[in-house]
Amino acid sequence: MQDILALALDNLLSPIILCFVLGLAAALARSDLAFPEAVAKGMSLYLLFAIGFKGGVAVASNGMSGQLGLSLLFGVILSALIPFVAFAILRAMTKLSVTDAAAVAAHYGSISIVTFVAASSVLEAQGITFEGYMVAVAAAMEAPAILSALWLISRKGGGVDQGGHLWREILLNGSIVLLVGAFLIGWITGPEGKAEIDAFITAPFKGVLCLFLLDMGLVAGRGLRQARGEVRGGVLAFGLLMPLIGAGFGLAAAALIGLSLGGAVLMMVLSASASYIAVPAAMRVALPDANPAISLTLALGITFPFNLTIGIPLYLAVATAILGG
């Protein structure tokens, strides 16, 4: 327990987390602090490119392996399976409609790339290495959850728009395209390509991440203010419970695959996080009757801060205890 508390304290006192806390506090206090939308978009594009590129370089340096294939397979399975678990819990714990429960479940089966990046930074600060191809696993876990949610809602008799526009949203979502594209560029160019742009993707990375999380704090705080009546009771409990359940699935998968400690923590983080970029865009098309205030407030206002402040150090401590350092 002391180790977990020490890790949590170290994480809370890092510039990355404190920037998020600053944004959250400013929004809750109704400050007019804000980032221009173009700047926020530019920061997210930079982070996606940098993490994808570095992951591709890591694969180029270490080569293909059966473990990479297994990691991708298990990532897809987790993303497809977790929405069913989340949907069952929501229907048992809350009074959400079938449509809203399916939409929320999709968010929790998919992943938060920002949480993944923050966890990667924590591991690097602790001197813990991890498999570079985990960024490819992150990309693979974006879409399957959406398909699971659509299957759930169709089985329950809900209305689903499964037209070509939906598939375009899923397959050509900007975050997925950039993450996968940057990964492929890093894989093709390898360490030599990284050396050419290292000053761009390495040195500024944590500074940009700090500013981006400041903006995320502002967004989360405003969402909490606006949806106070929607997220309470069982819904609120779900937002805190589901990350722990997802992390348990991720740890089990990592143990079966044989991932390193760092890789296991990242698999736990991916399984514990909830999407607030790719899935909302798809749900807007597929389930227009779902209330986005519920899913976005849960994902960004409850689960995201929980993972940043408590979840990541907790997952690291649990993985260390079970898998060894």
Second form
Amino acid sequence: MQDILALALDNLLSPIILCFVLGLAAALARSDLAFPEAVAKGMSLYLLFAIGFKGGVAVASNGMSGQLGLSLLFGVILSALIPFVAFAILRAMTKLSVTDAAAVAAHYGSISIVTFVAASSVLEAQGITFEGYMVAVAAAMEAPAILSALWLISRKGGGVDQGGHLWREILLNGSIVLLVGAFLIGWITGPEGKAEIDAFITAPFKGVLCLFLLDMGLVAGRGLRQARGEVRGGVLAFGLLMPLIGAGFGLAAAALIGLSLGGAVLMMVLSASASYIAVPAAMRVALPDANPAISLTLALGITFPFNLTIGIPLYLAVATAILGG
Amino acid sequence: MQDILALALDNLLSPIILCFVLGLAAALARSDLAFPEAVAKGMSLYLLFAIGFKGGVAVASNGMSGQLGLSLLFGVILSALIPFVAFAILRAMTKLSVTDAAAVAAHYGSISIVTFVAASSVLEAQGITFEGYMVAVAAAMEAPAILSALWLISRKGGGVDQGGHLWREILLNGSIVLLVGAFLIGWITGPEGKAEIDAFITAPFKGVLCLFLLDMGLVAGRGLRQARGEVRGGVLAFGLLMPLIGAGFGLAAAALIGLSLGGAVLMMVLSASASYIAVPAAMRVALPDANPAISLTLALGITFPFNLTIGIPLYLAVATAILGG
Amino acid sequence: MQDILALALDNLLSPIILCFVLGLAAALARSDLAFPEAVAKGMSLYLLFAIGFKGGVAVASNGMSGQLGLSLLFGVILSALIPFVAFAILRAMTKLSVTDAAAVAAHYGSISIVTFVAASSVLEAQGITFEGYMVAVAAAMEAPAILSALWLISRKGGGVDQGGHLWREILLNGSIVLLVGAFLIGWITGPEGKAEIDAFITAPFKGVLCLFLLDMGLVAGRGLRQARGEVRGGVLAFGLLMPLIGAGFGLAAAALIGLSLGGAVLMMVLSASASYIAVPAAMRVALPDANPAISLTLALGITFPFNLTIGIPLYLAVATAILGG
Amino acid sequence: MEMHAAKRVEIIIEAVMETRLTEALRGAGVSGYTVLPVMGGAGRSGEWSREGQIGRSGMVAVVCLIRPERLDGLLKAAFGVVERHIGVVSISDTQVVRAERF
Amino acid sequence: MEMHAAKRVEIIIEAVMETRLTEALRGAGVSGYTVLPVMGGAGRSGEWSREGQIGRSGMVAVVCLIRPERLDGLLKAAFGVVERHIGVVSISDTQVVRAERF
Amino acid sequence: MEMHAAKRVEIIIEAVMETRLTEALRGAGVSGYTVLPVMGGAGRSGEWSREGQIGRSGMVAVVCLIRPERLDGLLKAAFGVVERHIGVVSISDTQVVRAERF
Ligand SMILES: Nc1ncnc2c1ncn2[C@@H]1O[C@H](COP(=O)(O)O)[C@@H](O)[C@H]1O
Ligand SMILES: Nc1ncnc2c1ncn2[C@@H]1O[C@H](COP(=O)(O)O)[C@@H](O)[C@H]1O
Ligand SMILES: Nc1ncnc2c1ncn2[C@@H]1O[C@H](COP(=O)(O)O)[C@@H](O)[C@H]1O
Ligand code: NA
Ligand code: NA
Ligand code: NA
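Complement to the form predicted on its own: the form predicted in complex with another copy of the chain:
Time for the whole complex; same chain goes first.
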């Protein structure tokens, strides 16, 4: 227990978290500190490439441990299933409309890759290994949740813009393609390929992550400032409760698959986190009547910082207690 | 003496200075070499974050040496005081209007963080240590000069737009917030935090600084080309004289505080340098009638290269002579 | 022979090539993966700076081997000569108009710096040294081809916009200025200067190159998708044939100059590659009636990937066979 | 110089809808348009800014110059896409010189 | 489609004044506007370009579509901010379709 | 507020031609203009996008506000540059407040 608290505190005082807090504080204080859109996008491309590549190299080095297929399958199931749970809770706990509830549910079924990256960093710092292919599981969990949300809506009689290329857009979404592509390149080129570009993708990684989280803090803070009125009461409580429920599902899946401790924590983090890049864009196209401010504020302003600060150490503690160190 | 000349020459032939010269030459020759605004902004965010963080870590490692408070106080006094000196000199030596003179004066009271960074690099290359908190002093010196300039104007009967949020804008200016925030994060996380992101903030730092100075050379060259007519005679002389006067004040303050040799050089550099980011924006808001081309050309086209090439080695030589190696 | 195939395969499976393929595939599949313009430009500035600087340092370290002047001269001659060959082939093999043929010819006389960089990486990985000043030869080969193309047009009675500053624009083109400027700075500051910024220009270089090639794959793929109709038959064949002819000229020149094996391969690569940055801009100004899609698709969509995958190992094999390892 | 009456249609729309809009325009026979970036704005759905964003968030401005007789077709196509979405459409009279282009 | 007359006000103003301008607009009851980036320009105070700049230098273009009757209020609010500053304001007639939005 | 009739000329032109155009404008006595970035577009020469490009590719939009009597001079100067190039020019009626500036 003491260990967990120490770890949580350690985590809270890491440069990564403090950078997010700095961004959040600057935005709430209405500083004009801001990252250009191109710089933010550039950092996110770098992070996706690096994390995908390193995952692929890990698979090339350690082999597949036979569970890649099973993990992907469970990832897809979790992503498709969690929106139903989230939707039911939202309809029970909040006054959100069917459309808004479905849109929020889609975000929570999908994943936040930055939360995943932050969790991997914590694991690495603790010397806890994890399955390299978890990054492929992350990619596989991006999209199914969107399908579930659209199904929920159409079942409730809501209109969904199933425009010709919605599916291509979702499945060939830039972040999925980059993550999976870099994963494959890492897998093909293996440790030799990694040696060639290690100084680029490994050494500066954590520093870039710091600046990226600073920007995310700024964006989250601006969102919170503007949406102050809309996210409160039941909706707010959902943003803190849902990650715990998601993490529970993730832990159960990890136990069924037989993932390592590190892999289980990452599966919990994926299930607990909410998308704020791929799903928002898809929802704007498919559910234009849903209010984007609600989902984004919940995902980025409530659940993301919750996972970053309390969630990750908590999931690690619970996984350690249940699965053993 | 020979040592000083050798150092000055060494400095002149460093990649940093040569990059600035390349940018300047390219712009004066009207090459279309240019950095996108987002890239320039991204590099400046990186430099502010790195320099702030490293300053904070230095304080965490070496303690405060008891003089942080005193140094901050003197920094604020210098920043508030220098504009009065600059204003008097400008009114005596040039035909600038009250408004223009006050605007220029505000730039010279405030500081140029890149000059500060370049000076720290020279000190580090010479193996001269300095107080880590000097970066906090730099942040503290950004704003007071603006207040002095506005007071000068209103005393002369000039109108000042004291619009509601001018003060928040100045004090929560992005570069101040990032510098101070990174300083605090560095202080809190200390050498352990630095170890995590060292490969990002230390190893590539000087290279990024080179590219940034290349861009500053380009911007300065474009400015000089356009403002050729406006900055000459007395105004030009001011741009070369004022840094020497500022450095003198800085040296006096450093001696009073009892700063180390390195700290004294940095205090001289801060006092000698002129702002070209925070103050120009504030002046546009508060003194819209002031001609921005004059201040910017002086600060970036005259004083900045003067400090970079001649100023820094000179201040180091003088400080060594007076305070002892 | 077996060695060559092994090398070719090795090259094909390097992260650099796979990144290009990923970008190409993503664009052809119409993924929305994209780099912001500012990020792409920032990476190209970085690569030009790093390659120029390292070339200059190599000259400072190893001396000039007496052949810089001769190599520059031959570079200029190749760049001026190849467009005539290309033009004749295009007029014989394709139905392109005089204007379009001249525009394409200009692209092939000039050079692709990224192909040059990729070839240097392959040489370095093979432990094959080359003359550091080849980067200056690359810069010298950018512009003469444009002059030849304009002369071709005007001889055929075509109108050329020789607007006042076309020549300044071409010769002071940003990429030439940066490449030559960084080369000079590297030369002046030498290994000491390099030591200061090595962690920036050497360690992460290959990783940045990977991301840059990913973006080039995206741009090439988008171009191919749109120009599908226009580039086929004879024009397409030209895009595969011309690099081989260019490489032949390059090899002959290298043998005459007496370049090392590595230098000869780079001279072949420069002659074989086609410009897609400096020349397209110049052609838009001087030959507005030429269809830019043809040149760009050929240079970036056909010849660039050909050189990257098959060309470089092939040129290395031929040069080794003829000049000896 | 001889000038011809034309319409300038300015459509400010979510960036995610850009491809759908331009496809609809092409479907309506409008083959010329220009897309301008938008930094931020405000409307019934609140204020927003592009700074620091990563996804295809934000809006773009699509400007079409067309002959007056094609306006109805264009608007019909555009509204098919814009209708349920955040955004505004405005139509101004303008003049163009090389009328054969439009 | 039924169209309604409106005004398109385009204000090109220093980027540092953007927030002040949009606050003044909101104060005047104008709740819809779009901010476009500006790359460079020239005027009485000379030429400038955004390239390589770092601070909040440069200008932005703020476009407002409003009902004609609100024009005076908007202009008064805008000029309160723009007056002593570098920049230009132009007002064109335009038409909008969903009039209830403006 | 008193308003004065003016013309708003919008020239969408290849970025490589920007300097030539603005020099021609200055030559014709037009000293005020604003350059807006363009993200992409389509026309007779096909579709294009600025994303991921590196060179001075792409287009820009140059907006000039001028007194009506200066229109002819401006158009002549502009067409000298634009003529053989990709791009479009449109001219709209507009109104400005501080007429002495134009
Ligand atoms: N009256 C208006 N004038 C100019 N732009 C507007 C106006 N109303 C809305 N917009 C733009 O359209 C976006 C969405 O508007 P809305 O659908 O009202 O939230 C805003 O963020 C603005 O960029
Ligand atoms: N006549 C004009 N047409 C279009 N934009 C203008 C005009 N005059 C000024 N501007 C813009 O407003 C900025 C400041 O103008 P000024 O206050 O005249 O220096 C210029 O840099 C241009 O971006
Ligand atoms: N009708 C139009 N409306 C708006 N922009 C256009 C139009 N036609 C062409 N453009 C712009 O001008 C560029 C070149 O057009 P074009 O010369 O027809 O290929 C296009 O990429 C668009 O950005
Ligand atoms: Na989830
Ligand atoms: Na100062
Ligand atoms: Na060539």
